[in-house]
Structure formats: structure tokens, C-alpha cells
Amino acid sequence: MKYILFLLLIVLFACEQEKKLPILGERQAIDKEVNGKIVTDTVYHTVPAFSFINQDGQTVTDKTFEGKIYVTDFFFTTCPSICPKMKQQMLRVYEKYKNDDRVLILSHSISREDSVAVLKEYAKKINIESKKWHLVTGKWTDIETMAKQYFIGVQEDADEPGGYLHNGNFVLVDKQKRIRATCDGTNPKDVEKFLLDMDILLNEK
């Protein structure tokens, strides 16, 4: 009986080790030549190159995240609706992984009023370190374009509280710049599952 239980534990452990997250977004099949033979390969959606300025006035690019996984979202410092809930939940991500060099956080401001100085003050307010969590700004059109790459909609809307409209999703990106998971950043239970997804991604071979 003990032997059977031991075998079951081994099987369960092996299954746990083999867990993998899906790769999200559009994909296409392409034919290429390998060792003289034509094989079909799958090309997945990846986050393109970008360049923004963070709360320390430093340039942050896609190169900043090489060899890392990262979580990203879109917000603005004066948002009176969902952003406070989002930041409360993103702080859970921050606190869990703040000593893990494999993980970074990238938050894009969608407000034209969020200057570097404003973002710096906001970072002090929520007590975060820029080496772990980058709050970035840039040209509004560039921010809007990047949001689409993460499947997030943002827009200026005078009828919305604060003048901007966006959703509260968190997006998980792997080392190959592929999107692997999303969650509702205003929903604690959804974020709890998202944290488990992050652990799965970190343990992927």
C-alpha cells in the first residue's frame, strides 16, 4: 500500500512539473526548410520593440525585459475608478516577487498629464522600487499602440471619469515576448489564479 501511494505521489509530482500555460493571441503556420526538408512551424504573436521613460527618467525598452517574465497593465495616477483597485492587486504581485530577479512589472500611464515627476511621486506613494516596477510614460499614440499589442483597449473620453477609458487587465509576458495569461486586475480571486499562472511559467523548462 505504501509503495502504491509512493508511485501515485511520483505521478502527481511529474504531472505538476509538466504544467504549461497556453500561448495567447493570433498564430500562423509557416513552411520552412530544415535539413533539406520542408516542415511546418507555428509563429505566435509577440510583443514588438518599444521605448518609454520611467519614473526615474530612464529609458525603458523591450531590452530591459530580456531574460525575464513580466506583468504589464495600463493606468493613470488620477484615475478615480478602477486604477486604485488595480494597483492594490498589482502590489500583491510586487510583494510576492520583489526579491525574484526573474520577474519585472511594467505599468503604462495613459494620461498626458502623468509626467516623469508625477510618476516618481506616485511610486513613492505606493512605496515601490523602480528596478522592479517601471511606471512609464511616452507619446500617447505609442502608448495606445502598445495597448493593442497586449489586447487592451485604451482611449481618451471626456465623458469618462478622469477623461480616459481602459480596462483593468493584467497581462503576463514570457521571455520570448509571448502573452501567456491575463486576468481582471480588479478581481482578487482572478489575481490569485494569475499568481499561480506566474509560478507555472517560472517553472516551465
Given for the second form:
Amino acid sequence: MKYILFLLLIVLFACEQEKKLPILGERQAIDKEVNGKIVTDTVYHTVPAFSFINQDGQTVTDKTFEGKIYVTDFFFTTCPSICPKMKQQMLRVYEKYKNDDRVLILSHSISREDSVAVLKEYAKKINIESKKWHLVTGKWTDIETMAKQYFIGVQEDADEPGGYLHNGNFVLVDKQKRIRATCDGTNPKDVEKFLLDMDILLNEK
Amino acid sequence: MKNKLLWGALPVIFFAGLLIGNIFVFKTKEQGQILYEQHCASCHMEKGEGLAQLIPPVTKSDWLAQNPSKLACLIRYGQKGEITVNGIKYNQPMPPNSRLTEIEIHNLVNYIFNNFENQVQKRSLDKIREDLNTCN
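Having gone through the form predicted alone, I am curious about the other one (the form predicted in complex with the partner chain); can you provide its structure?
What follows is the entire complex, opening with the chain shown before.
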């Protein structure tokens, strides 16, 4: 009995300690020379520079997200399969952090038909503001390149409903441009946990 | 001897219990519900609430109450152009479902009429056939 209590305490303690999110993606060990000594540094996967246009016609780049954490996903306005669910769930993120300046949202359109005007109309219909939630478009190959950087697969596919194939993940990026959490953006329970992950990241020192 | 009988009966009681429990837990779904989940829920959502001003609700929809004969066509051929539901204007195309049979559409229509807080009178299969002959 005592033994079991002891074990339980350890487990509880271990849980208490875990208040940091993992850093996702490939990492590399790089040897650096600091003050004449060789030290090994871990280099994590980081999101590279990008430049797109949002629903208000403004240029949105990696600089837009400097000093912020952000949630990103890939969708298109006429997507019949998973996008309405994703947008319903992303609206939960939007509502929760609407007045929190530390958080932004970035949704990439993967459809060539989604012009700035189409995105603007869409934003109006789901009642969001571009200062918090950027719906962006750009060169298709640039969007595809960025999707890979967030570990999201996108594809043009005439056989798919809507003409494009993509997964519905939400990806959480920290201030150092590292990926810290992902979830299935069509699954409310998964998103529930993702919202808690965002709080953990915001509270990290 | 009595004891042995009792022990023998236990597994029977146990499995009978499981069976009855199963019936309560896994109530078989009607076809209309299965079709709704397969073909409609991705847009209109599980509870039928729709999405903002993009996708209208099927829950407590006044459009349904006023146009019960139009749902079969709408399901089969989709819907384009402005439509007003519960006072809100929507204008975003809904894709067709050309593969659904008359019977499937019949089950789906009646599932929607009887759920999602709608109280629209059931439509017979003959009525649905009639509806489908008048689509434009």
C-alpha cells in the first residue's frame, strides 16, 4: 500500500513538472566554438521567411508575427469537405484570443480562385478582423512550400471534391518560429487540448 | 448441488446483461441519420447549426418549414443563389448529391424534418418522387 502511494506521488510529480510543450520537427546537433571551447548546440526546425497578401490587400510576412505566437492552417473558401469544420473550430481560437495581443491566426488559401476580394467576402461572412486573423493568398508554389514547412500536405487533385487535397491540421508556432503543437482542426476534442497547449506556450518563460 | 447451479447460471446472466446493455448503448441509427453524417454534417455540422453567415442552419429552419417540397430537389441538385434562412441572407453554392437514390433522399428528408428541432410533416415516398419530378 505504501509502495503504491509512493508510485502515485511520483506520477503526480512527473505530471506537475510537464508545463512545457515539446519542440516538433527534425533537429540537428551543431558544434560551435564558444570562447575557444567546442560546444554542441541543438538547432530546431524553424519556419522560414514568407510573404503573402491578406483579405484587406495588405502584405503579410514573417515579420508580421514577430514577438507573437500564431496558429496556422491551410484551407480554401469553396472546400466542401473539411473546411467548414476547421473554420468553426478556428473561430473558437479566434474568440478565445480576440483581445490577446500575443496571439495571431494565419490561414492560407490553397485555391487559385481565392482572390483578395473572395477572401474579403469570406472574412466578412465569418465576421473576423484582419488584425487578428489573416486569410492569405499568394503564388501557389509559395503556399505549397510553406505548407511543407508546417508539416501539412497540400495537393492539386481534380478527383477531390473542390479540386484540392489537404489536411485539416492546426499548427502552433512560437516566437522563435519553432513548431510547438499540432492538432486535427476538425476534431473539437483535439482543439480543446490545443487551446490548453496555447496557454502553456503563453506561460512559458 | 444448488450452489453449482447458481454458478452455472452466472455466466448466462452475465452475457444476457451484456446483450441488453448493448441494445441500450448502441441504438441502431436510422438510415437518414447515417446519410446526414456522411453527406451533410461536414457543412451543416452535427447539430445542424451551420456556420456563421456562410452556411445556413438546418436546425429550426424557417426555410424548411415554408418549403417542405423543395428539400428533395435541393439535396439532389444542390443550391445556388441568395437564400434567406431565419432572417439571415446566405449566398454560397451547395454541391449536388447526384448519387443518392429516391429512397435515400426520402429517408434523409424525413430525418431532417423530424430532428434538429424542426416540426415539419413527414413526406411519403410518393410525394418525394413527385417533388423530384418538379425540380428546376
